[in-house]
Amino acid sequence: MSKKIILDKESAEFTKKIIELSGEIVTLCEQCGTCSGGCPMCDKAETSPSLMMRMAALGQKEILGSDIIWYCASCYTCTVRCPRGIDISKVAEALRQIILRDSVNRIDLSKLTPAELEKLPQIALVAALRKMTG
């Protein structure tokens, strides 16, 4: 027997403009693990893809400080892999966009040593730079 969950004012709010954003309707996640296990970028973030949209399902604005929004490389592998057929990309994407559209950047390259620079993937880079925010 499933519980139904309800969720306060403000985290359906979030959950909705997640939902609005990607395009993607986060609360079909059924949390098989499969879109972590697949993920080549998953062993660098300390948040996994599958957390990522249990929190954006449940309202937690909590996600937005996570790194796995910003190492998400948008390669999809996640997608092919969802038996749900959500793409989980264009969440990771829609939570950069809230973030960009407050002006927030997570990560400023001035500010990054030669080491940190050399260390980090160019894919997660170019994913954290992306600046679609309409």
Contents of the next structure:
Amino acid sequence: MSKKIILDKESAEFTKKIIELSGEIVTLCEQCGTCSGGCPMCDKAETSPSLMMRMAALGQKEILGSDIIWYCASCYTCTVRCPRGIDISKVAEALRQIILRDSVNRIDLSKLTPAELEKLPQIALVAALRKMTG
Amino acid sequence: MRIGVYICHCGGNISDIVNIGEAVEFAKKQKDVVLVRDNGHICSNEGQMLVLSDIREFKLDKIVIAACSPSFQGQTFMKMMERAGLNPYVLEMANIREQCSWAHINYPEEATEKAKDLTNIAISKVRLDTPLSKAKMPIGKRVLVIGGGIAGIQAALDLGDAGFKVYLVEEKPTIGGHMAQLSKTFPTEDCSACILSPKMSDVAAHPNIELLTYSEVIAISGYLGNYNAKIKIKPTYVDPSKCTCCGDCSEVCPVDVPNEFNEGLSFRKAIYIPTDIAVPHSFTLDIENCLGLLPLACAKCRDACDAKAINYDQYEKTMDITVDTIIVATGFDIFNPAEKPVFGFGKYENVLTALQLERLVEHEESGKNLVDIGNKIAFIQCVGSRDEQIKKEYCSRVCCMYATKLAQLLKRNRPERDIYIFYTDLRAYGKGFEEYYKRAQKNGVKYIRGRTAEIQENPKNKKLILKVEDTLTRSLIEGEFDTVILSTGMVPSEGTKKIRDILRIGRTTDGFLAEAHPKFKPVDTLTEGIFLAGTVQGPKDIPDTVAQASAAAARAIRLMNKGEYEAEPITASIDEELCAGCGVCISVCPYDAIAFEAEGARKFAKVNEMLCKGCGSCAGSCPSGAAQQKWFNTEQIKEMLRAIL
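Please move on to the form predicted together with the partner chain, as the form predicted alone is already shown.
Then the entire complex follows, led off by the chain already shown.
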């Protein structure tokens, strides 16, 4: 069974929210994949930047659960290459903001096992601790 | 004075927003207005018949039509005036569609008020309109075609066949353009040179075409029916009537130069013939690279020439010609991939452009390999197209199909080859294109939907690694390729940039030259008598280029065929008595249409009505009011303002 994409009022609102927060018109994305091809984190993450952009454009909230938004180090490689001139780093930042604005502790440091600590990239760890600044 | 006012519904386009009844009542109250009507479509035959019968019945002598933009239906109503026996210039249009109902779709009341104002302005202006007559000017049958690619060739042949005198100017030593470099054409796979070469020899043999190769247009002045062009003719140092193309001169020439025709993949000599099908069929001595014309310096070629065709005593010449119309066909250059350093063109030896591959494939087919490009080959699409980072937002329209063609030709030369085409969107929009795309897939060409972010070279074996995602499976592509072909797009040619400055014609944001109207005047420019053919106007394939070239020829013939044409009467004129000779008008005129004339000690400015385009700059800037724009004189503009103040 393939995945379902639900297009409704909620998804439209979510897209609008991402556009507002990031200042980037995510619906401009033509899905060429240049961002993924050059992304230094792409082969580590489960979700590719181009898929993140697609889900943002279609307003699919599952993207908030993806790992790519935390892998993104805002290196801007995608941004300077995007043939449609979209600042993709800002979109990742907006998605992080949406999560962080709930202002809850995402991780409890004391409960992390040494194995988990080893697997977790530093940048994700740092980002997760910055509750309100992303 | 008896003015008739007609207010159009435009089938709801206007009447859904503007309150037509209110506008009609308003117009009825205006001075000199004897009849006001509203109608569903005044531009229709029925609507025009109504106006015509009203003109007779009510003895109307001036007409106001409140409808759409005059640039849309102005010509229709002017012709209607002529049918009624009235001068077309005692007609005014008020634009209550684009400027009222469409612009203020959510504000019906304000739109109605504005419609009333605009109608009132038109009524105020028409009161002061006086009949204008179009001067009839003689026009000859001479055409200058600039650029000898397939567009220029086609336009020149069509014009020549129709009995017009053509000067075809080409900056290179041969005509043929980029089409001569191509291996085959898509989607029919005709041999490009084979179908082009008969047309090239037709040009050379045509009694009505004067071919000027190795020449450049350096200046143009004048106007429709009287364009004066200055042409620089570079010396080839070879007499084409004596040259037998034996090649003995090339053999002894000690200088090697990268061969432009083979896109730098091979070398030529300083004395050379660009291609076997060159027209004129003769060698050219490239003075930039020659060791020098002094017999002491070298002179090997002259000594080797049995036909005595080489003559070092040639000099650059200029030639002045007068023509009636001009067709610009200066074509395109390919995008320089060095502007996208991520692809490593010029740095990695196995990264080539598609135009280089065209030359390679042709040599490969005939068994004369230029370089071996291996068996695992990737094409990268949209290099220099659809990319905001390099300010090239347009699609070049030919790359999807030429890559599809080249991939199949490569496979035909060696069936064991593995070809991958990395694309963003595959555009197979033309006749036979979709079928051709399907055939390539059937032949095993693999299309991968993803745009390459960068190319890396494995320094050990010079193979290439692509950083690219297959966006359909969201997976990164691994593996090495023997050769990567960059499917480079089209950019305006250097020649186009030069000729744009010389002719002062506009361009669109993409840098290509602008047509007068995107739908109805696709080969005209805003300058009368200058037409565009082929890729000078925007990227296009060969059939579209040929169609446009024939269209440009037909549009030029339309102007010249009658032997005379009617000049636009809305021009400026300067009152000699009032003119103080300050020269402000001369400095502001963008068309160089005004010059001083002297009468004894006094000098005054005079407008050349053939050059004047009626822009009004002189009338606006004249401090004494001597310069006046016909149909828009100062008194009329004052009245128009009074109507709404």
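Given the structure is predicted, the values throughout are model-derived calculations rather than measurements. Residue numbers count along the first chain shown, from 1. Here, rigid core means the biggest group of C-alpha atoms that superpose within 1.5 Å across both forms.
task = Would you tell me if residue 12 moves between the two forms by 2 Å or more at its C-alpha, with the rigid core held superposed?
result = It does not, since the residue 12 C-alpha is displaced less than 2 Å between the two forms after the core fit.
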